[in-house]
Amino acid sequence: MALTLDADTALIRDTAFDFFAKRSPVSALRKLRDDKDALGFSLPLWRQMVELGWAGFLVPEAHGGSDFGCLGLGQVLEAAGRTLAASPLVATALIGASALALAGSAAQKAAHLPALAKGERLVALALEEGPHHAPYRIATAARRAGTGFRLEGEKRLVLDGHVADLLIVAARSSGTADERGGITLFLVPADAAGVARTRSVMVDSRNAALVRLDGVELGEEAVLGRVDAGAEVLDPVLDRARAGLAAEMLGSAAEAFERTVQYLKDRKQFGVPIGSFQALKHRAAAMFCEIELARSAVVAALAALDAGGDEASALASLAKAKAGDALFLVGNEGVQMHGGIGMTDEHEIGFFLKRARVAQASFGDGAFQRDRYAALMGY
């Protein structure tokens, strides 16, 4: 598998970090957190990304998409995490066209792809119920009334919910909480009635919502896939769910080294910059290392789900696992290797180190992917 980038991917690769430091660097996500923004992210930078296409990448020709792929997202992604920018891209562009394109009828695809893919309509995935990532615990009720259900349960976390207008909701139609079959994904209007969604805002700064759904009623052409069975389609957006937060970790991670060791190369003590100490030096190795590993794994990652092989699941938990734990490691020492100034709100520094935090334990957090990887694997 080549774990290097053609000539087209490498073109969104520069135009997407060209284009987010210049108009969305760090002090942006800290103006939306202290001006308590209402959406939580730029409007305007929201559709300048669509403008470039951004939000059609995983979307189909034939539904005003590019299908340009996972690994041309991740680049945009990887870009994004490296001024920790705040948008729809993994709730919308991510994951809500990964489950559009993927399982959507006919007539999901005809009413809500365009529409995604203009930027005229924001996805969120409600899935998780409790603290810990745990796709197949659900408790959500699907129940059977007349021609259609009701769903009736609670979603925490749901990423971009408060700004959504249409929720991928995970509900139990059958057997018992953590089965795998039995669980039947639903499209739900965010104004349909009985949805109360709470906005809460991360310790990184992002959204995400509780969801409450009270008697929700729908018809039979709500659900997406096939009753029952959504776990056989929760896997694969999942594992691209994985696997392009990965990316946007990876950028996050590059970005804190590369402030980190330009600090080290400019602090001086006693004379000389601390970066010429050599337990420093170890260091700082340890985490280009850490790096540079998390980036292959990434890449094989994102290739395998443009190919469709039989490795992408595996790949997706194992680029998972390492993007997090570089950006776990790179987001402490940065903080560390800075000294006091590093623990104050008023250096960027932290702000890495908090959405290492929260990006860690979306989808999954390291302990989660390395049992699920082992699992894959077959121990």
The other form holds:
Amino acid sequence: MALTLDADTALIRDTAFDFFAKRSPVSALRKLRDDKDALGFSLPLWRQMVELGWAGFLVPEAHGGSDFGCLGLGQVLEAAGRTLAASPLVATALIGASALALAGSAAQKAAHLPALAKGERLVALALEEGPHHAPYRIATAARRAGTGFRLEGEKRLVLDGHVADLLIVAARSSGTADERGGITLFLVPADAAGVARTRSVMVDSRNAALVRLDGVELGEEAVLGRVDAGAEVLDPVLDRARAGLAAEMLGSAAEAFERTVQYLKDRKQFGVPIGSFQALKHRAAAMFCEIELARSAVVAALAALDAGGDEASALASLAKAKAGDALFLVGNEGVQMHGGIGMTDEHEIGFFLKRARVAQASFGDGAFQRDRYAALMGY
Amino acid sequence: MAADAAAFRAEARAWLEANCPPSMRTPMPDDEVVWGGRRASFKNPDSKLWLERMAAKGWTVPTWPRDYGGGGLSDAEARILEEEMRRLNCRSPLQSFGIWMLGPVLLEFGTEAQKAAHLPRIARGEIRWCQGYSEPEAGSDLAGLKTRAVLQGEHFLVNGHKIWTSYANFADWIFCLVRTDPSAKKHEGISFLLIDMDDPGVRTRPIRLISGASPFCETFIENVRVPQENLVGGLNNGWTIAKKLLEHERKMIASIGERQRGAERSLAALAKAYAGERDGRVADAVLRDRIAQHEIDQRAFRLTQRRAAEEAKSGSPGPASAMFKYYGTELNKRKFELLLHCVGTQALGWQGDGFSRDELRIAREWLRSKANSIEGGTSEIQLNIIAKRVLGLPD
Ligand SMILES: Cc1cc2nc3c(=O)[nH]c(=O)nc-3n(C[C@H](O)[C@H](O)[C@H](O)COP(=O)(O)OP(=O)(O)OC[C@H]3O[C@@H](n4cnc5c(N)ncnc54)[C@H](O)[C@@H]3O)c2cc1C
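Alongside the form predicted on its own that was just displayed, please also present the structure of the form predicted together with its partner chain.
In what comes next, the whole complex appears, and the chain from above leads the way.
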């Protein structure tokens, strides 16, 4: 398993870096925020991404995708992270496509994947119920009703939840909260009767929603994967989500870091550039190391997911932990090293700090990933 | 390419299985570590056999050219050999400053005669080298060194005082930084000299460390005549070589946590044994988190070393070696702090009853690890190098 990119992947990377830098700079996110844009992302920009094939990177060729893999999509996400670009890449292209491709029945795949790859179907995973990532802590009930099920419960931090066409809902069909068994995944059309969605405005200005399921009636065909065995789908999907989000955070960390280093060279106090002060130099050098480590972890995780070995889960958690910690560090140091200007809304460095916290908490923060890593390693 | 690699792996594995004595596949006690040299002693006769076999194969220095006693392997092949040695728990046959530091710069800067004279003897473990860089007044500010070498006809006359010279009392030769032009700017008047320590003008005095061992010395050089042919890389050109050598040294120290000592118990295993286990997990959640944090960092660090090796176009480590030196040594220090935390007071014994041999080793290794972020250039100096040479921050 190489840790350097092959020519095809390197080309995707270059294309993506160029794309986001030109078409979706940080100012685009600011505009979405200030305009209180209903979608929370730019539809024309999304169409251009779809044209570049990114929506279908995890969709099999038979269903209209390219099956290019996680390492490729990771490059795009890293590039998006550089400019904090808002788009359905994470919720739809990464998570939605993974869930459907890994666990969908023939009919489900045929119904959703081609549309997804064409950018015409937005998907959202409705998983979390509390303020901390806890994939098995699910109280939303799926009760047998006739030949189908009836869902009752409330989901939070549903990425793209208010704009998605299709929700993937994790519900408890048996067992007790916190139990890995007894979870079932359902494909729920967003306009199904009993579904109520409210947008949550988050500190990072990115999409999330509250989804209420109030007696939503579903047939057997809505089950994704097997009844009571939803965790078997959830685990590999969350591995991909973690590694993909790690790639995005790596991009944000690298960008915030480079901006900060540039500021250290430009800003003068006491008649000299502030970057000549050793107290700042050493902290900058330490950040550099953390970003380099995060980069290796992210590449290793993405490559392992594509290779499909049993290392992938541990590496995904490792990457999420390292990239999250790196972005957290750089976000905070970035603001501090910019001084007063770093505290202003007008300056962009604060956007990185805000994104850091939300991305870190999504699909498990450092403590969660470390605990999971330890469990996977047998301690 | 892949087929060649597979063939080489099979060949290396078969050779190691046939030639590595069984006792060389067990964890290496400190007193069986082989450093070679004129006065080499082998507590375990298998160590000698293993060294001779590896040296004959050229595998004490796998990537050096065959002409100089090396194995002529590519970097990729050398990595495979390393992996296979690790798989079989083979001990490293020879520890050597000649291999880690002097050899690489001789290959780059040495004359043909210097290479032919010194490299094969390093490869076979016949000559043990030490490093004469630091002086009482020149540590981090290495270029402030004062040891003088005056050219007199065919010889340099050398006088000076080196300090912290690791294993000088066991070494045969010393590679030394000396001042050859006191009037030039401090970096420009330094030369790199090879000195045979057999000369009665070279004396060493061991110094004891906080760990109780005496692995380094003061080295006094008094009126020692050194033939001109022992000057490496030209007169007053020593700083360039000094820095290159430091890059190799830093790369070596960076992997301090990886040195092959056979199988060791993991932090998690020790935590379970000494601090408690519940449902198959380390019982103390705080300790568990700290262990996982360490193992995650360690693994990400190893991945970064691998990535750097894949990306490197030349064999030269470059300024990034500062990152590896800094991070690797800080990690190793953290590992020992954590080890103490896991093992509790059983790790704090100094000698005698009530502690196993392994337990007694911990406190001393913990103390020794504190030197990692000092020797070969301190952590602060590495951060300076990263800030200046990698990030381009101003002076
Ligand atoms: C176990 C061990 C083995 C060694 N082996 C050898 C050997 O074989 N051969 C050899 O030549 N040397 C050897 N050394 C010496 C080693 O290279 C020096 O100790 C090291 O370079 C630091 O120099 P110093 O001890 O004079 O400390 P100083 O340079 O006095 O440093 C003291 C403190 O000040 C800090 N400091 C100094 N300058 C700066 C700066 N510019 N910015 C910020 N902080 C700074 C340092 O980081 C350190 O924390 C060894 C040292 C040890 C501990």
